[in-house]
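Shown next as structure tokens: one chain only, the form predicted alone.
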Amino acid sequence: MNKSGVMILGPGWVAGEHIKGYQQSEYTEVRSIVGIDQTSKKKAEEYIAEYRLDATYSENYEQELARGDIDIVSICLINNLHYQATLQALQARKHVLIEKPLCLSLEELKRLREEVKAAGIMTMIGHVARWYPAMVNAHKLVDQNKLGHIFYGESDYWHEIAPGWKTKAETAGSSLLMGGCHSVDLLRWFMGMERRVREVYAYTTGPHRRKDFEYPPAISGILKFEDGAIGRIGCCLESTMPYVFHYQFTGTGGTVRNNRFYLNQWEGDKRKFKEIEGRTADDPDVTHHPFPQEIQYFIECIRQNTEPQLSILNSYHTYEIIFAMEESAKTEKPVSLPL
């Protein structure tokens, strides 16, 4: 069988996960691991010898993206790098999977979306969350039409972040783009891909008690849907308190509450939530992040010609509505969209 050639960039904290998904996968194999700096080189090293790779090293991208035996490119850089090493790989033609954020701004956004539509490959931005049994199994509720029209929605990503490059403005970006981004994806997912967010409300605040941020850690913002539904979006990086990914949604036929579900059509208590099985995101300890599901995903739509519910397309509206919140906070006014 003839193997897809992945490189991982950066192989930091997360790269040791994404090795992994395309390690039990019969479809892939790594073959490069590509560092920005010297430092790099030890954690690499100890991932070749840890996962028995046959991948070089290098600190040469561009000369990486021009192999023929690579066909997949995942970048776990640190955020402000995301944009110039997608658009590289997207000019060389390469599948690629990128870590959240996708980018920083606007117009690295428009320029990407523009640059995917030429490239004809498979995208992916890695909003994990949505493959946490839970959450998949709420999901099933949405999909089988047992909330009915959904009406409201709610996300929530609460946090204490560790200080470095994660509270910089210029390496982080802001608190929706550090971690918020994964309640707007999931806001979006179970109010329907293909529904459209017309107005935000913003507000941000802080820092409070963790003076090493360069940006406002928290963020909250109400979204007016073109349809009248309206929903919320709330982040907060200097939490006290233990990780948390709050979501709620209501619609005509029900709720579903984090790991809880109520319908108004069962019999029995109704006074009582019902459990959804499965874990939900209730660590941000990586090792624990259904990556190996993510991946799977993505190699399968790449060898199925199928576009990723997570591409760069699907998701350019996720990320508008993230510039278009910000905007909204920094004016203190409402901000319309499209952008």
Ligand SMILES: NC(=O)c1ccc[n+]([C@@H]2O[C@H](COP(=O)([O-])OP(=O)(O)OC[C@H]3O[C@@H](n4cnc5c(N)ncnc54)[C@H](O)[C@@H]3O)[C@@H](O)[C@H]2O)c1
Contents of the next structure:
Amino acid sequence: MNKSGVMILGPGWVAGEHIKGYQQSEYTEVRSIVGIDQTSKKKAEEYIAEYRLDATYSENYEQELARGDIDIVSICLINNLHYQATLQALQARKHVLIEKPLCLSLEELKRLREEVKAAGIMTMIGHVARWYPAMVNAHKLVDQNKLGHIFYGESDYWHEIAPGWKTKAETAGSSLLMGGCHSVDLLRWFMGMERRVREVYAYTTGPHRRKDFEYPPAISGILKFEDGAIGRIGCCLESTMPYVFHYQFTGTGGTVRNNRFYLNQWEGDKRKFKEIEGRTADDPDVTHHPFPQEIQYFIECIRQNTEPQLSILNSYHTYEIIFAMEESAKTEKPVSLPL
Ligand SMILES: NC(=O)c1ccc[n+]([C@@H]2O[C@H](COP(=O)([O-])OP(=O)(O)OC[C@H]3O[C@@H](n4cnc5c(N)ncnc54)[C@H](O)[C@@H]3O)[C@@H](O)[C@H]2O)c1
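Mind giving me the form predicted together with the ligand, seeing as the form predicted alone was just shown?
Whole complex next, starting from this chain.
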């Protein structure tokens, strides 16, 4: 069978999980790793040895993009480099999986939307939390319409991130772009990707304890949907606690509260929640995240020619909400959407 060739751009921490995902598939193989310096060369060589890859290392992205045996690009660079690398992959007509965040500004977001329409390829943003078994099982209740009309949802990404580029404004962007984007994506997924937010109001605070942050590491925002539903997003990257990805959604038929649920219509003890089975997002280590499942899904979308739920076009509103929240926090005024 002819396998699709994959290029990994940015051999750092998360890249290893992407490589694992592609190598586990019978349809893909990693053929190229592109880095920038001796450190990335060393990391690439480690990955090539560990996963026994038949892959080359290069520091010339353009040249690698021109290769006929490369079909898919996985962008694992630091945040501020995602936009340019994505643009180039779209122009080279390669399928592209982009680590979160997609980009760092509304201007970049709009440009990518225009470019992707012309490219005719598959794109996906790596909001990997969707593949945690507990979240998949919770979302089945939505698919089965057990929660009814969801009118209130919340999601919080509370974590303490490591020092370095992730705390710098230029390289990371903001707390929402660095981590809270997972929460915005999750909220949209549960409340319905077709539903639109019409107004947001947000505040930021900090840094308080971690003075290495160049941007406020905490933000809280309220969302008003066009249909009257409400939501709340919280993100704190200097949390004094272990990593927790909290979410709760309530509807006319029932409620999901992390790995527990409650339904109006069920037999048994009405005073208690029931457990939702499966691994939850309670470990910040990327080896714990469900990257293989995320990558299998992306490969299937390419093979079946179906647009990923997390394509650039489908995620446009996610990033629009993020940029609206940031604008609101800056001006301390509500911001209306669309931007
Ligand atoms: N989906 C998730 O849950 C998840 C988890 C971790 C990281 N991420 C994302 O993955 C991306 C990489 O994160 P990481 O933790 O692997 O980071 P990392 O620092 O381990 O790796 C970053 C890569 O970018 C390269 N790089 C750094 N500066 C560069 C420059 N100026 N020019 C070109 N390349 C440069 C590095 O050489 C390295 O290969 C980030 O965007 C991050 O937000 C996502």
